[in-house]
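One chain comes next, on its own, written out as structure tokens in the form predicted alone.
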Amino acid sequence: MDLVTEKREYTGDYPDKTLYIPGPTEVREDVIDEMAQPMFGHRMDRMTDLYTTVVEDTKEFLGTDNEVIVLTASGTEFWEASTLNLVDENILVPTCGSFSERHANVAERLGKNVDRLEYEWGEAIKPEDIRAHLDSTDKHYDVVTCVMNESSTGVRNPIEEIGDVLKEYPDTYFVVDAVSALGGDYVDIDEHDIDVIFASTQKAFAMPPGLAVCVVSDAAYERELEKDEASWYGGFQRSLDYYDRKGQTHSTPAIPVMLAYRKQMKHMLDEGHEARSERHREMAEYTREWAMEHFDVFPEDGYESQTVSCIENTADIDVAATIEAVSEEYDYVFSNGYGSALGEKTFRIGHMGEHDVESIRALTDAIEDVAGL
């Protein structure tokens, strides 16, 4: 294995590239500018104004009565935290790609008993399979998880229907990884009894990396209170009780990114949750139609992602060379397939955040030009 063992000096002298990868994505200039404000203390009243604005605006945008936590972390933090906070022993993890499999790996690393409900990559998780599994076992699961948007394969799993199934199992909590979907794909969190759903700001929220957003139900909060052990940094009780008392985060946050969050959330509120989702749907439909003209789409029919298209390379183009040429000639960056299994068999286009159909068309035109399609 080749290792990077020597310093490679960051010069700042790099060409600007428009990002069409599955995150980070493009960020508005006025949102970036917010990060250049003078620094202030994280226990000052100004921080209370900032953090309460961030939290309450997020609740309003998502249309939820559940509690919201925004921590300095990647969304990965809430894989760990939700497992520690809610699982005593058994957790059911349906897997259909790299990130759902990684969720299972995290739970195993934390010492939990993990049962997988395995699907081929490209297939979607089915609610009826989860019901059948729960009905056929004497084992009690503290948690069932689901990745909303499996960005390794471009699959959008039916979390709403899965949530409706789990309403029938009130002692089992439903945890959703929506890292690459929330903010770009509408979901009614409260209606479908999702106990925990989390995301990262650098995806469909179109903010800089550095913050994780988690929505927590009252039931999940109460469940943690019953446990002898829970996450310290990502503890629901610790985070939410501190917010109730102080209107701040329990530990020092990335203040500049919080300032960017505040600005971007105002833009998101202006657009609205459903309208933002509709714009993402239009981008996804355009990308799939284009893909079907020249290639094929990798996900199971009817379960395609609204934020990331995984395109099957049926035209047998040189994916790596095409990505490099598009980057060099157009300053556009899209992504290869995920991992060694899909690296040249697929490629991925992230149509999320502040992109629209016209900006996605600019990329597909560039791919056509470079690949001679």
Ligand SMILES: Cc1ncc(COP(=O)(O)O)c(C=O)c1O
The other form holds:
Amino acid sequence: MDLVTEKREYTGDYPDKTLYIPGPTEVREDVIDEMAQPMFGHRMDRMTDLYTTVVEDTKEFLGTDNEVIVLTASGTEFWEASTLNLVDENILVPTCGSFSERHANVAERLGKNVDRLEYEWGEAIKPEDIRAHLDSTDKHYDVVTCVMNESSTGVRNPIEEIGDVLKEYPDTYFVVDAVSALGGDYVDIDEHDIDVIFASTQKAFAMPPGLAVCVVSDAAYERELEKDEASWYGGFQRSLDYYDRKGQTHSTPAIPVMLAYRKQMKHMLDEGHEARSERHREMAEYTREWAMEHFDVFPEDGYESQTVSCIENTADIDVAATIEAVSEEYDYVFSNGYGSALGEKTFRIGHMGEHDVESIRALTDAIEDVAGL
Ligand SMILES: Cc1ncc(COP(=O)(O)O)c(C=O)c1O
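Could the form predicted together with the ligand be given as well, to go with the form predicted alone?
Time for the whole complex; same chain goes first.
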């Protein structure tokens, strides 16, 4: 292969930047410190203490009786694993932006028959459209997916209502990509019959990257047992059976990140999911009000994300230059719009994890200053 990328030596000499991107986000100092410990073996009792604490605390924080897997991977792993574990043939993927589109790509790459329900970017997925589609066809879908928070457009999809619709289709499993939502936007997983919901630690959980969290219903676990083929690394059965027998992970985890996870989950339990979700709602509301003063809000009205705001650049600022100047002058980093279509047309502020309204105001003040708003 003739790859064009050349080595750019990592110098170690970089200024610290405050992250307002849609992940990774700011991590508490005591959580970072947890990672700097001597290693121990992943089959030692200490690992059982660590992993069972992490798993049970996550269940408590998320308020679910379903089973939890914390796997060394990023959230992407569970696009692949949930497809392999649950889908024989047909999967319905509503697409409303880049990440839901990528979910469809993953399933196609795995050889599944993917039907898309396509929405314009910025629009939200509607439960009635899913019901209409399912009722209009004789096809059986093993899985319907939905991205909870489409990070490319700042749309928060109504997964609760979609879950309620899917209760009427008991042989169809509901898989939710909540990568940029969970930890900052509460969803009652059990009440809305969500079979599989997953997230990455570097987003609203405010942890370092390296782990993916997946919540699995009994029905989804049973479904994998029926299938001839399933994921090995991301197999629900493999992770959950190993947990049940040994209280450990099936292969060597990223122990430093898991130590950080334990610490941060204690902070999250202290705050509680209601207060954490409320703090995110306040940050989102503040950001939208600020955006409406100077710009416009990109997502469809009423479906705005609680963790990532996508702002329509109606004031026609130079987005790339503003990002660069805010980074240079204030050491704050926020994001451009996603891909070439939205790159300059929108920009995104990640208000997730440990941020609060005050820290978001510091960013919006910096943007106002640099862009002369
Ligand atoms: C909605 C959504 N899904 C999936 C992903 C992929 O997550 P990861 O990079 O952790 O694999 C992202 C990443 O930004 C995302 O925002």
